[in-house]
Amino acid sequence: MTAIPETRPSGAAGFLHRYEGLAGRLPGHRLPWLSALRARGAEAFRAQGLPTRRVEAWKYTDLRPLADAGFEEPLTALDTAPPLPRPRGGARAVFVDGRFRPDLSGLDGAALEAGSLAQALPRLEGRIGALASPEELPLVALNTMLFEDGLLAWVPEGTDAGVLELVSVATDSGRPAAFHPRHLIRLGRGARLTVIETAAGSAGARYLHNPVYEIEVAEGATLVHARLQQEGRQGFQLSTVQARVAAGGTYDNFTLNAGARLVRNEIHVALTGPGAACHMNGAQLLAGGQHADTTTFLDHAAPNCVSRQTYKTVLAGRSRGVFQGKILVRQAAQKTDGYQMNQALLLSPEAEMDSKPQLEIYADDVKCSHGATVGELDHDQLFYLRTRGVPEAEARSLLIEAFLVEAVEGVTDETARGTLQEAVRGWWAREAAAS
């Protein structure tokens, strides 16, 4: 007799076939309210299930490639010490597949609470889930069900604690592998921190990273949050950031992605204190079948806020990018000033963009405008770099640069500015010998 292998659930099916396997040894299955949390997320995935195209927040962004994957299978925790980025300074946190490792981190006398959050659970009893609301979001329910670690970093009032890097690894486990790392960053009152992020990959790894932040700006403080996204390119990233931001504190978010197959970078950000800011800006580097996605929601709740978005995307080959970005002006927020940009670079006429800027305005004194603008290449100016000497790789090169100058330059803080930079430098050549 012939033995029938057997079939796994994929998609939601999958997931949830995950979660009741693993339900008794996920971290924190003893912590009463941790457990009713994480029945919440999988009651309101069962009921969402993965996005479609049918639903208008997804409907330039199709999941099917991710469902038919079958990101069912538990991690298996790994020694090794696998390729990281160079240091950038200042204290360092890795993860490697979604878990913390303290033997590859660097923490000892940083200015601040950092570590593993899985080792802090038992204090967290109303953090996690303050900010990401498992029945608002379905990858927010999705991460609240599995999650098994994160970084917990939390600033003391009046603390200026530098730079914090934030790295996550994913290594090829030869089969298809998913991790839902949950991120809580506090800031207290007048208090600094600058967070480098780098997500990278194995390049034939075949894996889902669904990253969920709950970030807390008191007031007063100031959070720099730059974000490389560098994932291998069979992997998907599908990151959901919460921000709330009080008086006069300022969130300053720049999300920088050029790796994996397809990418969601959302971004919910409230404004709910007077005087407070937020400054979302990103660039996309695409090639290949690349998609990728930023959609941001900004609420201003209170008077006297400012919000700046410039997001530019340059897309090669069969690429897509997606842009959709909302601010919402509520009545109480009179003295709102807001500003978003997006624009796009097409080096390809099959690549595509889809645009969608949107203003939700109930107050009568506010200034908010937004634009969005599609285009390729200035031949003039390609020609100009051509007749001086300049090779058409490196002219190009130098163009896609110039052309995102204005975004990497809104990032407020040189070390991370720089970091950015050095990223985005010499993309298209390498894209081009690449190919």
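It should be emphasised that the depicted structure is a prediction, and the values quoted were computed from it without experimental measurement. Just so we're on the same page, rigid core means the largest C-alpha set that superposes within 1.5 Å between forms. Numbering follows the first chain given and starts at 1. Compared with the form predicted together with its partner chain:
Residue displacement note: P65 has its CA displaced by under 2 Å between the two forms (rigid core superposed). Comparing the forms between the two forms on their rigid core, the Cα displacement of E394 reaches 2 Å or more.
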Contents of the next structure:
Amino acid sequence: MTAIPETRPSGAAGFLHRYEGLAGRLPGHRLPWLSALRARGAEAFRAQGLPTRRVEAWKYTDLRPLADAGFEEPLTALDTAPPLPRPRGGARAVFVDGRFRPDLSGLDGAALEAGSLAQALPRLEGRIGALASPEELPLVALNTMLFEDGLLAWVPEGTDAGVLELVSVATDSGRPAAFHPRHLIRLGRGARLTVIETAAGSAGARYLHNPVYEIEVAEGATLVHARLQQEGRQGFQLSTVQARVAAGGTYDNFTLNAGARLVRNEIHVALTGPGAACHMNGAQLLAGGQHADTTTFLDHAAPNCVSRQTYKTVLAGRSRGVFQGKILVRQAAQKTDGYQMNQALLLSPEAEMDSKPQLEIYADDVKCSHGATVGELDHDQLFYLRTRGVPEAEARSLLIEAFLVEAVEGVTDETARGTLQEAVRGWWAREAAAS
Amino acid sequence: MTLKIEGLTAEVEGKPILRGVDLEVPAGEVHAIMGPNGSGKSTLAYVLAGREGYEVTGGSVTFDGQDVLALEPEERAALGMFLAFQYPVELPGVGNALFLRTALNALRRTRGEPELDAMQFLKLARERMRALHMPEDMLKRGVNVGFSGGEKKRNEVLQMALLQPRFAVLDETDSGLDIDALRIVADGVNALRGPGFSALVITHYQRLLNYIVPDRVHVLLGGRIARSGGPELAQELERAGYGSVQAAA
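What would the structure be for the form predicted together with its partner chain, rather than the form predicted alone?
So here's everything in the complex, that chain up top.
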């Protein structure tokens, strides 16, 4: 075989073909502004295609298996009732194969306006695409071109809306399917919301879940966004979060990557008003041939803002983890306090972690630091536990759990923290039992 | 229940450290091992506990007639052996209570005893901690994380008090302790003394042996027991130094 350098956008044809076939039938196709936006998405996607590893931002994540998969749109019967995660109380929005399912959701009585984005499209001119522009990122372009539905959640000024569950389930229709939900979350001044998100899928289902989030946190508002990614082992998730936080507001994102064959979480947060804060934490639990990529971009655009990032990855088997974290401190962002830490624990000699931290600082009075460690379990710690009678497998479990729990401890919302801790313990118990 | 070491030789990174140690600690007795830096005291402690990288090249160690050297560290613990570390290891993210309960329950399983639940364990742990004058918040903290030198040593003795070993090695448990802490730690060890417990107390100084009075004192020099005697030997060494033993050996 001769290696032919890739010069044209790859894997784009199938998606573009579908767009051309569906354009007249996609939700909101009668809204000129939306048709124009989708056309921009198609144009950008045609020009860029699915990113290849020749693109710097995608150096460590290879989308070829995805390009070759030939995804079609999901064929979900409207009454399909897949198994859902146990409800946690509070409001719940359920999406099956990317489509909102009112029959499985429970949003009545919630102190927020929440529902299907597809139903609200006529009101969303200027909202959709305001934060996630199709020209910037190819996967946002793909989403813009093909999104059918998503979550719309607006919390009125001064309201504490409690917990909202966002559930996404992928079913197995026997053929590879792709869905591209667009979620819009907006918190008014001083509002508060905790979104606990679970993404799951059938074990054998081959699918692409390509959600894009546009998140706006107004002055003094707080959004806790806890994401539990438990996609099926043959599933792909490529997600993009675009969040903007105004003065005194807080956006907390915690992502736990435990499922999927390949996942990329791209999180872009702009702190646009003085005193805004962002906590981005996460844990990646990888085994077998899994691949997980966390790519963050923190834009400090205003003075006196705080950002904290701690990402922990445990890698077993032949898995591969990627962390790319960029912090940009603009000239106006004096007194910025930024911190980023990325730690990986390799449990197998065949596992690999790639880490690329990046600081770009234009202000002169800032405190900004980052660190990265990659290592194995500490032999002294293992020995210490074993001298106390703890068998080796149990000692390893205890230390791995300790490593992960530290990342989860940063989650301020109690419900979210409990959910994540449970998931971490459960994952490791299963992996330990399997190995 | 006798610990018996015969002709034990061991090396670390290819360098011979123990050059034929012979030692017997009968049930119910506490023996002290003294010796200058580099004589092999800590190596002996680690070899007995089964630490990686401490390679036994000859000789034997038996406890209660069992071949200790063939066992994994956790199997030695199950047999009733315990090492109080000179430098206790920190375990960030592992709560002290969880650690102690996990260890205790692991041992209880091997003894065929029912495991303790969190409440039962807490009751027992609080009782033992009071005896060691340990503040209760030490249960909530990460194992040895942010503990002072004295707190770490007390935590070692607490583990010993909970796990109730039949044979313990105390590796320089006195180092870094002030006189009050030393007394508390010694009381903890003395409380375990009886016909079912024996110990090897490794120390640099005679001071600890005023509080834990040994049945026998051995001097380790150049990887061998150069001299053995009663408790009075410790005082003699304090006075005359190891030079006198070296000259005699």
